[in-house]
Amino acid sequence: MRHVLEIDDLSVPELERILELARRPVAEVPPLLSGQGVACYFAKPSARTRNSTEMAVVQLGGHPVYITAEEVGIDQRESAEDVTRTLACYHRAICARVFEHELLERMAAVDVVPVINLLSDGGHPLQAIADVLTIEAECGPVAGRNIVYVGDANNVARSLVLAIGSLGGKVTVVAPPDRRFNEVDVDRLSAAGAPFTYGDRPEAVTDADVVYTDTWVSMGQEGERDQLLRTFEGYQVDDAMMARNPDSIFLHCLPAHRNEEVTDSVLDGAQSRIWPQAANRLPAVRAVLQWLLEVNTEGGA
């Protein structure tokens, strides 16, 4: 059974196949989920992730079922493994947005239906696929492109480095020393052949094809807000930073904390591509679902 919990679960040809599926128009999407359901488990709320996932299931002919943490009580009412087996009785796949990546690994280890990571503290692979689709549409092939990620080296950054590195691009991570990748992440990126470098702010964006940032205070970190704002002082993406390369584009996985990690003028400016990027979340999850349905079906391609 194949699952997608992180970008490096995929070989380069498999990632390229998913990207190819994502580029196809909706009219060419086969109804692989006709008469079937997909469990959409959300331990934390979302706007883009829920809407893109549910509509992807619909476009594949299926029925999405939104499930909250309170409804199933993983590891309280039932173990993660038993919840997975229960959902597999009714659904062709499980898509899950969780806090701890380990929970996804436990669900996938049951190996009864494909499991897709909609977001965890370890990675955000569907966002990275949407990012690649956006970069390709705006800049051309990823190979040889320089993506400069400014801010917290978090789950989004890790998946981005894995995806861009797999396709021959490079990522420069501009982050405070105490908000860079940990040793486990560095080892995983190295093993996956996804090189990256650290850069100083803001000069690193001069040669950027893409400038990318994420929130400094993620969901669940509200208690650390004041400390994080002090840590990231000077890392805000503003007009002066973007002006270092007027040909670059700006991306943000959203939601944005306006005038915190990025200014209004950049988010709404001519270099911003945040709304095409958000729109690409739909073909990204649809393509991953389609690929998993194909490869997990005997004789599937």
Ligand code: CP
Contents of the next structure:
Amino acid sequence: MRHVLEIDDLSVPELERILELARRPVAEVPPLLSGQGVACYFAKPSARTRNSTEMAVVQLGGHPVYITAEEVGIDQRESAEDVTRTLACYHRAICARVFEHELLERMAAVDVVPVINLLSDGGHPLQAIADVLTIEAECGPVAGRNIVYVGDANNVARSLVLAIGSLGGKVTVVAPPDRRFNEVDVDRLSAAGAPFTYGDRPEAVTDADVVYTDTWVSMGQEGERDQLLRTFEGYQVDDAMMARNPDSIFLHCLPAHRNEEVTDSVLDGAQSRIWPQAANRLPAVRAVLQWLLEVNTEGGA
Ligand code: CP
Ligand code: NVA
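Starting from the form predicted alone shown above, please give the structure in the form predicted in complex with this ligand.
The next block holds the full complex; its first chain is the one shown before.
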């Protein structure tokens, strides 16, 4: 059975097929989930991911069921494996936002229904698919584009590098030395054919087609907030940085911590495309669900 825990679970043709499904009008979406459920498990808060996932299930004719971590108590009330088997009794797929990526791997290993990563400490693949849709709509094909990611080499950055690299684009990461990818990340990104380079601020932005940032304090890191704010001093995306290339666009996965990693003036300015980017979360998750339902029904690849 196929699962989508990270972009490199997909071959390049599979990623391209998902992008093609995402571009189709809603009227052409088949009711593959008619009369069926999708479990939407959240161990962390969410606005975009929860709402886009629930509405994607509705557009596919199904019924989403929102489940909190407190309710099912994974590995406290019941093991992750038994929760997975239980949810599979009622649902065609499990979509889950978790702290540790390893939990998704345990759920997927049960192999009873497809599991989709709605964000873990490892990655955020649905965000990266929405980012590609946005870049294509705003700048044309990703191949040959330079995406300059300014900030923390985190879950969002990891999935972004994998997606952009798979499609022939390039990511330049501008991050403080102790917030760069670790050796395991570097090996995985290069094994997936998704090389990246490090650049300096603000010069790297001069060649950017896209300037991208994310929060400096990811969910679960709130206790390190003061230290992280000090580490990222000087990495804020502001008007002066965006002025290095007035033809570039600005993206942010959101939620933005206004005037920390990015200023209000950039978020709300002429180069910002954050709202089309947020809107693209819906076709992205719908396409992943559709692809997984189709590929697993066909007997899997
Ligand atoms: N970008 C994103 O995943 O947003 P939420 O945390 O609101 O779902
Ligand atoms: N890196 C952020 C992304 C939020 C969508 C986090 O993990 O909290």
